[in-house]
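First, one chain by itself in structure tokens, the form predicted alone.
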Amino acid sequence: MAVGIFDSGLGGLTVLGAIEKRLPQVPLVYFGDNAHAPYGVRTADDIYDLTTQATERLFDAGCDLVILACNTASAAALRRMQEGWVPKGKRVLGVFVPLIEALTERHWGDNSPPREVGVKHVALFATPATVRSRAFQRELAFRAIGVDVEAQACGGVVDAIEEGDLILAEALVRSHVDALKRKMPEPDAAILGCTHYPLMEEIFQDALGDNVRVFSQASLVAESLADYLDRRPEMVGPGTESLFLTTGNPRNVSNRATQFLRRKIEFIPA
């Protein structure tokens, strides 16, 4: 009864931690493509190829449902995967859905015409590839009107977090927020469009100011998954063992993951 979680690196561990708290009975198989991280600077075709390879490995591990806990993969590969690659009886879900549900205050299954929502000015912080894809703006436009989205590509932040250099990560976050505010001085809300970014949520909030509501993904994804499995319990796969898989150096990745989750994590080769 395992569920797969994929990320290009360690950022998806923020999602895994939230899902573990919300669904402690569900074994989780995590795949970190650390050897090829970060994805944010790769081409769409490259991201698609790497994401499908990782997802196939999670299917092999007994996961019928895989969450792309990577905004870059969700933006650049998910739609293409769902339209022509995902095998019958399997599901691959992204992490934009819960964010847009929360932002627009409407259920994903609500197919009524787009309508005005409470927020008018939204700051989107994401990787360069996610920003280039405009996937967030496209999905938001299906559900809301009158929302101005200003995107800021946060180059370097994922690399700094993956290397454990949180001092550099903080400096980069503050620089990117300053750049965003020069384009949109007074956002109503901010989207942290990368699963690495919740680790820097307090820094984003401090740099943006208390009057800006910051939407972070981990808890939203966990709650959305719980609702999905209530409605589709057959999508819990046959796997019974929790695993941590990586394409990188297992010892190095395990050490950094242990720091991320503040408990012992042992990765094995994918």
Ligand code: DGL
Contents of the next structure:
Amino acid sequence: MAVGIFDSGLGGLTVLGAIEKRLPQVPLVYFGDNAHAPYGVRTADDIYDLTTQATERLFDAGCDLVILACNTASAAALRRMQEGWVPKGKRVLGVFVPLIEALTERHWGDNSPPREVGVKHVALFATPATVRSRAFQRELAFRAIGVDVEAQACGGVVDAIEEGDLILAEALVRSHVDALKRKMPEPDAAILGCTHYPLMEEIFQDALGDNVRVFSQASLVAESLADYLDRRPEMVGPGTESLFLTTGNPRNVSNRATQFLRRKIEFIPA
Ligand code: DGL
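Write the structure block of the form predicted together with this ligand for the protein whose form predicted alone appears above.
Next comes the full complex, this chain leading.
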């Protein structure tokens, strides 16, 4: 019984933490591709190749269901994987849809035509590759009309978090929020469209102001996974052990992960 969680690095731990709280009985195998992070500056082909390799490793570790807890991989590789790569009996899901469903006030499986929703001016903060893919705008257009989206590619933030330089990460977040506000002075909602960003959520909220509702993915994805496993309990694979795998330096990655999740985490080589 194990579910795989994949990210380019440490960001997916925000999703893992929320899933552990919501589904404490489900063993989770985490794969952080720290040696190749950040993905946000890579080409779509490169992201596809790295994401399929990591997903394969998670299948080998006894996971039938893998969550891409990485918006960049979800935006650049997921559709291609689902269309021609995922083997029979396995499933790969992304992190975009639960977030967009929350923003557009929909429940899972509501495929009714797009309609007006409460939010009108949405700020999207994501990596350069996610912004370039326009995947967020596409998913939103299927569900909502009349929503103005301004995207800000937040160069440097993932690198700073991966390096453990949270002072630099904070300075970069504040300057990206300023840049966004020059384009959209009064957003009513903000999407943290990268799983690393919840680690900086308080800074985003502070820089945006109290009037802006900040949507972040971790708990939305956990809730949606719980719902999915209720409907498809057989998708919890045969693995029985929780594991943390990394392509990076296990000691450094374990130290940062322990700092972020505030409990001892031991990564082993992938
Ligand atoms: N956590 C990944 C995401 O959600 C970061 C991508 C990167 O490595 O640049 O997009």
